[in-house]
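What follows is one chain in structure tokens, specifically the form predicted alone.
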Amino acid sequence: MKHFTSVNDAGDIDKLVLEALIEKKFPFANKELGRNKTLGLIFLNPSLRTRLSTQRAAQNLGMDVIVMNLDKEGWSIETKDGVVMDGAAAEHIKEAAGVIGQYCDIIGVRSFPKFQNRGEDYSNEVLNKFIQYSGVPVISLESATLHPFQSLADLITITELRPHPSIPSPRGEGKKCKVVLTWAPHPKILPQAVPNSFSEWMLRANVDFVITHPEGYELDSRFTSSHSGRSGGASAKIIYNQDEALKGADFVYAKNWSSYKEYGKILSQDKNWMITNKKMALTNNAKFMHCLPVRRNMVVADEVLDSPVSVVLHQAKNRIYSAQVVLKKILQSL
């Protein structure tokens, strides 16, 4: 593995999940692998789980870690090529990425969308220029479009907790579990990165996958349909009636996102889409999932989040092992 920016870098996801579960069982077994190697974590946006879990994963592998809030602690960065830098930006990303690549063996980058131009956001300019100019492997700590570490952790969680296990693999023989990604209300404009990424990974997994949201919140079809790979061209089933979508679900993943078509707009704040005990009663004793942070009593009611069906902390712990298995594979390729 050279870089890690999406499911397309993961190779065999069944094997990757199994390796992650081994890392979880024996977290220090590969501690010598990262000796004298340095991971640089570059944040242009806030983080709690991504920052701490990726640091912990690197430490489990024996790596040194450098963390920098580039948006606050570094020079302002210019990302466009061929510009006259007579404005606020003091350093070009070519030099910034190149310098960080001199100091670190692997670089993780976190960069959110600006919601000013969909094309620019979906080009993932910052992440891709780090890949272009740093000269070392780059991992995405969440981009404008995808959050692969979160989605891998989600798949690890589903694999561990699925109600119809056969072998410890998401593609095990036997009855498929039903996974529902549901939109939820939120007071702020949020990106599509988590739902895009979750959809990508679920379409590669052995699950029945449904997305439910109000009309107008359709995601980019590049992430909700699959035209290659083991999914056999399968697409997510889109249902606009949340109650109908939740029926028989084994996992309910609630997440807000803003409109893709009317980019960056909030088209609805319908509180009837909040996940409650009444909504969960429609499911097959489903587990409740969320990537965190979560707005209590807006996205999900306390009665659900504080109940035994909530596995959000289980998901959060698995963020360590999603990062650890990826870092391990990259270290093995250095």
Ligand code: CP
Second form
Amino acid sequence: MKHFTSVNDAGDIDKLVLEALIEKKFPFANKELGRNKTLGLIFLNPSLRTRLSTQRAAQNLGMDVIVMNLDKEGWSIETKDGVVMDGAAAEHIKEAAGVIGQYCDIIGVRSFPKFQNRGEDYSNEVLNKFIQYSGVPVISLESATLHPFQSLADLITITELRPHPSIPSPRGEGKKCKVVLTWAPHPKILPQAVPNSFSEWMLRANVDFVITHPEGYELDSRFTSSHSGRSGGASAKIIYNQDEALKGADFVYAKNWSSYKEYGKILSQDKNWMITNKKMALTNNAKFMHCLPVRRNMVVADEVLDSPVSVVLHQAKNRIYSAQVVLKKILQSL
Ligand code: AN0
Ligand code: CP
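Follow the form predicted alone with the form predicted together with the named molecule, if you could.
Shown next: the complete complex, the earlier chain at its head.
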């Protein structure tokens, strides 16, 4: 593995999940692999889980880690080519990425969308320029469009907790579990990265996948229909009635996102979409999932988040092993 920016870099996802579960069982088995190797974590936006879980993963593999909040601690960065830099930006991303590549063997980058221009956000300029100019493998710590470490951790969690357990995802065998991604209300404009990414991973997993959201919240169809993998050509089932969608669910994954169609707009704050015990009662004793951070009593009621059906901490723990398995594979290919 060279870079890790989407499910397309993951290879066989069943195998990857199995390997991650081995890392979870024997977290220090590869402590020598990362010796004298340095991971750089570059943040242009806040983070709790990604920052700490990726550090922990690297430490389990024996790596050194350096972290920089580039947006707050670095020089302000120009990303456009050919500009006369007579404004606020003191340094171009070509040099910044190139220099960080001199200090690190692998670089992680977090860069959220700006919500000014959909095309620009969806071009993932910052991440791609790090790939272009750093000269080392780059892993996405959440880009403007995708959050692959989160989705891999989510798939590990579903594999561990699904009600029809077997060896992870036997192709086409047995009863598939039903996974429902539901939009939920939120006061702020949030990216589509988590739902886009979750969708493209679920379409390749051995699950029945349903997305429910109010009209106007349709995601970019590039992420809700699959062109390769097991589901080759399949699309997520989109149901606008949340109660209908939740029926028989084994996993309910709640997340807010802003509109993709009316880019960056909040079209609804309908509290009826919040996940409550009454909503969970429609499901097949589903587990409740969220990537965190989550707004209590906006996205999900306390009664659900504080109950045993909530597996949000299990998901957060699996962020270590999603990062660890990917770092291991990249280290093996250096
Ligand atoms: C971010 C998002 O919605 O993409 C990060 C989630 C992992 N969440 C917030 O900004 C609250
Ligand atoms: N889930 C997640 O990525 O959390 P952070 O934004 O805190 O890293």
